[in-house]
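Below, in structure tokens: the form predicted on its own, a single chain.
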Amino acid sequence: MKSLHKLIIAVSIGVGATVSSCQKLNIPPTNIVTPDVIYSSEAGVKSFLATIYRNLPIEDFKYRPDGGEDVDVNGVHYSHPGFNPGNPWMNFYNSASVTGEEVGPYGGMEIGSGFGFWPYGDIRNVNTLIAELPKHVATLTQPTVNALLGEAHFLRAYYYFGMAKRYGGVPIIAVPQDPGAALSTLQVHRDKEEATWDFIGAELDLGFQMMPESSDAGRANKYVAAALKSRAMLYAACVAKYGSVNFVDGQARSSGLVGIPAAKAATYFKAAYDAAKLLEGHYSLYNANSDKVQNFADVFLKSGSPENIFIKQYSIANNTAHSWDATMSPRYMTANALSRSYPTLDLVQLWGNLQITNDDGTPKRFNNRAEIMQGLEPRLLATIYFPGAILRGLTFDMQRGIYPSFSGTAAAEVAKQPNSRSYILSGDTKTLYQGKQVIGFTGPWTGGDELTRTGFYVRKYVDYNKPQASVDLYRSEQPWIDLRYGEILLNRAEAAMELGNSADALTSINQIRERAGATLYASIDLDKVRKERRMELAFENQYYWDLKRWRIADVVLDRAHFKGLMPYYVFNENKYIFLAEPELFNREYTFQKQSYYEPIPGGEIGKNPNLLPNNPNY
């Protein structure tokens, strides 16, 4: 079976290469494994499915929203930029670094123009599967064929979802194209955006109807289909509602290739709500630990969690392990790696302003840096490492510098030019001031990229049980949770609010807040729902798409700069103070309105001019 698996993987890659070199979409390969090999057993079909799963546009630890590059792994070439089927380690190329959730050395990169995701090779594999499976009922049995067909419809929906949220309307190709057909037949036109989302919804309905209630980890079942539908239909609903008031005009829009009539918004919100409700009673929030901080940290680490709906797995043995622990932790806490991603104070203050100043504006004095964490919401402490927190037996030793003495207000001090401030700084962690280390072992500093420049580190998904000696590149195996029940409750709450059902929205949000250790709400509105979503789903690659579907990215990221929390030691008082200052990269973040849609890849237009008109302003 292992050899068969390798063979099919190689064939799948050949499929993609063949398609990308043709003048049409969805052209069959010349070297495909014959159906009798794949369809002679359920195991053969599952092996074929495995390649389709592997290429799904899941935005996981390895996802690079700027595309990255093709990679060669063990002599095999992978051409799925962005979704990284190879094994890159640069976790800090993530969408959090372009939205203000965090900053890093590559923050502020332009990702709105896309990277040419065009997965018709993968879609062809699914189309072939759907066409072939009914021919093999005698070998596979009807129930097995039905279940596998449901899985195939889910996978096809996932690929189209990955394109629809980028391009709007795309060609809907639901059968393998005949390579002998006339070129005019093969060079298909784009479908309208509304039709594309409707197709995705219908595919997920088929998946829900045909798949069983449970599945092996990493594979779909009927509730996985429903969960994805709640996400996808919420996106379509927002395109209809908010895309009708904030858009760039052009021929693609006037012809419906991008944009959905506002009148359809309620229909899609209802579809999202109904899909989310289907999961009620079948999944639940992880609540195994009465310690709220530890409990939320474990949401992302415990296998068998009742919250996990659809996960992606990694393995050191199979050369698919990722590097999250190594690149989210400072070198000080790893075997030989270093961090690159630093949460912003702006994200932290979603939970409320930190109490770092007194009523008169002077900085509050702290006996130690860990005191800053007192009274904070457990979910926040489980999402972000604060100064004074502990990981692998070591303390997050954040200290930006030393003030020999400090007087005046925090605002007046931060407003000064750097050369007029009386602090002591250093470009390394070895420099001392009267025997006291100037910079903490974990930053903040500007001497390199490997220590925090905001005063925080990412905690979500970090495996605290991993011994320091084994924290290195390509050594992390915790699964990526692509769909979890926490998101489903948020989808349901948002759809409910948009439909005027605030009571249901309040119930869903308060389930999230109870688990988070937050004060429950007595009333709810849309702003609260969106804010809860940002807090609950931080660093899960959701916020970038939320900004786009709410059509507020051009407002939120309008020459935006973000802040950090800088801890200082006041020498003559033997106390610590915290100052809110611009993050030390001082990057500027922008988002052009045209980027609500990405351009149809130029290479594809060259092969098929019928894909025109391109999206507005491209």
The other form holds:
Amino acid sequence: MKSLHKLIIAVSIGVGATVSSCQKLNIPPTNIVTPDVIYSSEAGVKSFLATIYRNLPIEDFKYRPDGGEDVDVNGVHYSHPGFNPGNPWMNFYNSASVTGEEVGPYGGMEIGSGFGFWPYGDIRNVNTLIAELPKHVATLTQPTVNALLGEAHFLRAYYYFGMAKRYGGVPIIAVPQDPGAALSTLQVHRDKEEATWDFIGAELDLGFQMMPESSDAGRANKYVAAALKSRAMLYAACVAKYGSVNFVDGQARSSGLVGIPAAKAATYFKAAYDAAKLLEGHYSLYNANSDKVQNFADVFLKSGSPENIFIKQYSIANNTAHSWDATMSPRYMTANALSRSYPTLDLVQLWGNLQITNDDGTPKRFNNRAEIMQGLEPRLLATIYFPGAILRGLTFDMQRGIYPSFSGTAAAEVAKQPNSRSYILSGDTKTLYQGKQVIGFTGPWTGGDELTRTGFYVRKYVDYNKPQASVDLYRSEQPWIDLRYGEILLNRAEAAMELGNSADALTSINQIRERAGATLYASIDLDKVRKERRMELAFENQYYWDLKRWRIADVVLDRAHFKGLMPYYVFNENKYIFLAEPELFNREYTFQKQSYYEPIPGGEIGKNPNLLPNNPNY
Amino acid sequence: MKTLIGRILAGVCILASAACTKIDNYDGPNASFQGNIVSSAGGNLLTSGNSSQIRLQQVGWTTPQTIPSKFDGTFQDTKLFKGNYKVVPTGGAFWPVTDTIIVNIGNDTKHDFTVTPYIIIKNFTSTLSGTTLTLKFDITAPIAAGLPIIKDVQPYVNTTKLVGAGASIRDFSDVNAVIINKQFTDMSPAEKSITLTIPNLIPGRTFFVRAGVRLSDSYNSSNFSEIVQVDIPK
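Given the form predicted on its own, state the structure of the form predicted in complex with the partner chain.
Okay, now the whole complex, with that chain kicking things off.
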């Protein structure tokens, strides 16, 4: 009987084991997302797209042109130098601080050789998307597939644009490479610079044809593709026109890997012009406020602006917020932050010389510092905080020092050696001279980097509505406007001017000037177009590339020193004077001609020697 | 059992000792390469900090390296690996050398390169009057056609014999530059005879001074005069 029990138990176990062992381990892996999950719905594709969008080489608030270092943010490690999210808070490390728009953290042309941007991992993602999408028409429907394909072509163009403007010609890889293929097929050669720009143009054309007219904020639509094309083709045109005059010779140039024949310039200018014209009537300049100063400040802060074509968004909740507000203003006006971005007098004087001296050369006397702003163009006042301006209830009380008395001309005073000038300076804001503060709470001073060294602060993009207590690091959410209609008009005007259509250029520039509150031009030339661009797009990370593509960077930044505007209090007169003096960092900037192209990253050459020859002089 | 352990131990010892016998039998960087960059106008090409280099690329290796030229136009590197190198002088104010030569660099390899300078500074004189130094010189070009634009001429003043671009006192040097921005062929004979003035030198100090002519070639490079010592009386 006992043995029967044992038998039953044994048989049951045996049968049980047999049955359970028949479970085949043929289940899909649970920890990776497989193509059928991604492509089964539009939402799935969107989530795949999110990564590709996030890594786009957008030169936003956080973009750091020298790469910066890896960082830990709230316990998360980021190793993505240059573009988001590397070094997210030090937003003053921008290209404006070496071009003379401002002086800031860089001591020289430290951004000249870039940081080895090489986004073929992201390009592979887009290539996979482009290869896969047509296979899923059944689940996604043809119109959706087409729209998404258009978006993918736009994204691919954006990545190649980010490389072409740095390296010239790069390998055009348009299908996902098979990692198992022979090394000889994986080690591709660079394509010519001309072919690279042509590819970008063609991709953006596809994007324009396939995408719908509108999109969610932060995503592309057909006009975004056209807008980017107007920018990219302008770059290519200038490389052709100006790069054939001012260049660095070398093997890469003689084989066309960098440089475009001058004869192609007109074709590219035409492409830029046509692309810009496509946006006419679909976007317009922001003009909601009749107060011109407030209106231009709001261009960068108001959501739903008809001017915004392509934006990038940030959120505190998702840990992607930036720190623009905290790093552009002095600690005096923030909760706890550090500024290091100071617009130069050189930039301000694009708008014309400030009236700070009388006809006899003596400094003009001002009753208060705010008087300096009288009669200035509204756009200038909305771009830069002047002495006497007010933010969050506090006054920018810029004061470099005190003159017990002042006689003579401004030029003679500035030319003196510092130790023979009769002014009173101080190393901190607490020192008083006969009961009067020697330097203002907002500088200028030389004791540290955190107060202005030029007498100005950046105003563009600064959210004036934020209460001071909440202006801190990682607390700013205003979107970066990557493409706006203002730039499109400037692209159009420049292309038109280069093509000899000055009437069209004049109309476009006057639209910009009308909104800016400037006097309209009666005639136009290329210098005016370029100057307008510098004024309108200051601090938008454009001027560095403009200097490069116009091939004037080595002329403009040739042992360049920039100036500041130093306010002083004249004690015995109870008045203020302003002196134009070298900025207080006293930095020198020289752009080496080789920096018109960045070197192909050394690590990539190590993996693929076919990327040689490297760009000239590297 | 004991013999087994013994055998295993013996085996381990043999293997371990064999692992230790590998020797790095490659030579260290013990080759050297030196020489002169000779000006076709005679003498060595005078340079200054970083302005001309010998560029070496080892055959079969991708990354080039450079040997900077010294101020007197000589160069030397004693820490090179032996081997065949493609070598070319580059970066200075001379007509680009397009022929790279192949040099087999071993112990004490010597090679001189002859280059044609863009500009030659002749009849260089310096006269001191009070604290103001005046430099005069003429410029000529061995090959005038196709010369890069002449950007500026300037004095270089320093307190040591290492004086030149990047090694000079700005307030005496850069600020006294004279902008030219012309083609050499468009300059009149008078314009090719240049005077530079350096006012307000400090009494009682010794300065080393030279002049440079800067061209807008790929490197914004300069041709230099010789270096003179100037003692400012108290």
